[in-house]
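The data below hold one chain only, encoded as C-alpha cells and taken in the form predicted on its own.
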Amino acid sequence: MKISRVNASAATMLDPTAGVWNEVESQQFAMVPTPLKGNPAIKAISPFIERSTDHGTIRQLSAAGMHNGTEVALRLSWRCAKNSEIADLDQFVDGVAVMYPLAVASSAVTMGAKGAPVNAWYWKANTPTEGFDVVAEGYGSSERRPGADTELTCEAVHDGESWHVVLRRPLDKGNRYTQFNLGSGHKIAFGVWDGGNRERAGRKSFSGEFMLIDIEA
C-alpha cells in the first residue's frame, strides 16, 4: 500500500466521496478472524469471547490513502449491511480500525505487549463523526482518548452496499502517537467488526500481522 501526496485541502480529503479518492492507489487486504480460541489474555477478560467461533465475517478491505504534507488520511471500505444502532442490550455496531506499531516489537495479533505498544485509530457506526485514538500493550490493556485529544476526525458514508470511512490526522503528533516520515516505510494493519453478527472486542476480522507501507515524500 501507498500514501500518496496530492495537493488537496484537509476537508477535501476527509470527505469518502471526493473525486481525489479516485486518483490515489486503493488495494484489497485479505481479512480472517481474530484467533480468540485458547487466548489466556481474552479468557481473563471474557471466556465467552475466548470460545468465540464465529466471527470475523468481513473477508475483504479495500484501503487508500494519501497525505498534503501536513495531514494523512486513509479510506477504508468493506461491504457490510448498516449497523449504526444500538436500540438493546444484544445489538452492537460496525466499526474500523488501523493498527500501528509503537516499538520493533510490537505485534498487531496481540495488540502489542508490556513494552512494546500499538497504536490503532478506532471508528464505530454510531459515532460516525468521532474517531478514537487507542494505544495498548496487549489484549486488556487499551487506553482509549477522544479523537479530539490527536486531532483525529472522521466522516463515513453507507451507499446501501459498503461502508466508506475516512480517518485524518495531522502528520507528526509527537513520540506517544504514531509519526509519519515522508519518503520512508511504515507498519500497519486493520481489524474490522461486523455489528449484525454480534461482533466487538476481539471478534472482528483481522489482516494479520503488520505489513510495510510506503510513504511518498
Given for the second form:
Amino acid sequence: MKISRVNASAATMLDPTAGVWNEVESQQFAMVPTPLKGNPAIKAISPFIERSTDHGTIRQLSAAGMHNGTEVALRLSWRCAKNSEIADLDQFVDGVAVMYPLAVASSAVTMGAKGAPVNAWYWKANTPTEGFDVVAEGYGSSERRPGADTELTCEAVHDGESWHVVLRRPLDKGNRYTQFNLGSGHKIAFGVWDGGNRERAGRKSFSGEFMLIDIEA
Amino acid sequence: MTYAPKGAPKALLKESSRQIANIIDLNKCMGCQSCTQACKNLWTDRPGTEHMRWMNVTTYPGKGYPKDYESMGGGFEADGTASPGALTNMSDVGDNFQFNHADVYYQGKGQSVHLKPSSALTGEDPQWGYNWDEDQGGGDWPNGYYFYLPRKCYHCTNAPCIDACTHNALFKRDQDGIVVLDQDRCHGDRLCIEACPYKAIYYNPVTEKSEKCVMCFPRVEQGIAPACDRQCPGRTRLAGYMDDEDSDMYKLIVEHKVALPLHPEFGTEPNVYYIPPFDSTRAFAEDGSITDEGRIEISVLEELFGPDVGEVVRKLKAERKKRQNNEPSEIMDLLIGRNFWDRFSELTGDPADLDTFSTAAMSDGSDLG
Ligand code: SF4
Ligand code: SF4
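Could the form predicted together with the partner chain be shown next, to go alongside the form predicted on its own?
Following is the full complex, with the preceding chain placed first.
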C-alpha cells in the first residue's frame, strides 16, 4: 500500500466519496478473526473473552491513503450491514481502526507491549465524525483520547452495502503519537468490528502483523 | 486492591483487606421497595440510568430482575472455567416507561384519557417491565405462594465481572471489598454483563459505559450503612464486615450458619446472604383442613440456595419452636433484631452527618461509579 501525494484540499480528502480517492491505488487486505480461544495472553486479561469463537465476520477490507503535504488521510471500505446506533442495551456499533507501531519492536498482534507501544486511530459508527486516538502497550492496555485532541477527524458513508470511512490527521507530529516521514516507509495494520455480530474489544477481525507501506515524498 | 495498573493480574484485583457483607431476611421482606427507591434516588437518577435498579425486589417464583437472569448464563462452570452468558436488553431491565402526563393533566382530557405507559424503546405498549409478574408466584391452588427476593450486586469474592473486563475497570476496594467499576477505564464493552450471572451490571447508553451497585461506598467509608439496608422498614437487613466476629451478621452467617448465598453454584462466592423463607403460609390438606406444613417445597429453595437450605430451614424451625416454648434462642433474637442499630455493627452512622466531599474515591482522584 502507498500513501500517495495528491493535490487536494483537506476537506476533499476527508470526503469518502470524493473523486480523488479513485485516483490513488487501493489495496485489499485479508482480515481474520483475532486469535482469542486458547490464547494464554488473552486468558490472562479476560478468561471470558478468551472463550469467544464466533467473532471476526468481516474478512476483507480495502484501504487507500493520501497526503497533500500537510494532512494525511486513509480511506477504509468494507462490506457490512449498517450498525450505527446503540438503540438497545445489547447492541454494538460497527468500527474500524488503523494501527501504527511506535517502536521498532512493536507488534500489531499483541497490540504492542510494555516499552513497545502502538498507536491506533479508531472510528465507531455512532460517533461518525469524531474518531479516537488510541495508544496501547499490550492487550487490554489501550487508552483513548478524543480525536479532537490531535485533530484526528473522520467522515463516513454507508452506501447500503459497505462502509467507506476516512480518517484524517495533520502530518505534523506535534502532540501526536505517530510520525510520518515523507519519502520513506511505514508500517500499518487494520482491525474491524461488525456491530451486528456484537463485536467489540478483542472480538473483531484484524489484518495480522504490521505490513510495510510507502509514503510518497 | 485499591487501584491496580491495567495489566495487573486478576487475583490482585480481587484482593481486599476487609470484606463488607449483608444479610437479607426473606421471611421479613414485605416487598415495599423502600430499598429500591432509596437506591434509585441516590444513584440512578442521571441521564442513561433511568432503566437501572441496582437494588431491586421481585417476587419468587417469577422471572426476576433482570428478566430471566437465572437462565442467562455467566459465572463459572464447576471446574472454574469462565462461562460467559447473555446480555440484558432494555426490556429485560424493566424499560424506562414514558407516561402521557401532558395529555392527562394539561389538556383538559383528564376524564377521557387514561394515564398509560409506553416503552421508551419502542414507543408502543410495554411488553415487559419491572415487577411485571409480581405476586403471580407458584404452587397449585389452594396452596399458592410467593415470597419477595430483594437483590443487588453481591460484591462477590470470586467476581467474574473482574475477570471479564479486558481493561481492568472492575476491582475490589482494599478497605471494604466493594466491587467498583471505574468509569474512566470502562470502554462500554459489556463483557462484565455477560460474565455476571446475577446480571447486576447495567449499560448506560448515554455515557456508553457500564454501571453497577457501589454499596454506597461514600457512606460506608464514614461508618454509615448502605441506603438500601438502612431504609428497610422490615428490619430484613444486617450489614457489617466479615472479620467482625462480634457482629450479629457474622454470628448468623458463620456461627449459626443460617444465612446462605443465592445460587452458590454460579461459583462467584457472593457476599450478600439470605435467611431462607422457612415459615410460609401453612398449606391446606386435600380435605381442606389446615396443616402444619408450609407451602414452599424444599426443592424450590434448593434451586435458589443450594443443598444446605433444607438443614437451615430445619434449624430455623427448631429455633422458633424454642421461643414458642419460652426457651432462649440466640438465632431468633438475632433475626428479630429488637435494637435496629445492632444490625449494622460498625455502620450505625447517620447519613445526615455524611461529609460528601471527603470520600476516599474523590480524594484519590479516581472516578468510581
Ligand atoms: S454480583 Fe455480578 S457485578 Fe456484582 S460482584 Fe458479583 S459478578 Fe460482579
Ligand atoms: S425495604 Fe426491606 S422490606 Fe422493603 S422491599 Fe426492600 S428488603 Fe423488602
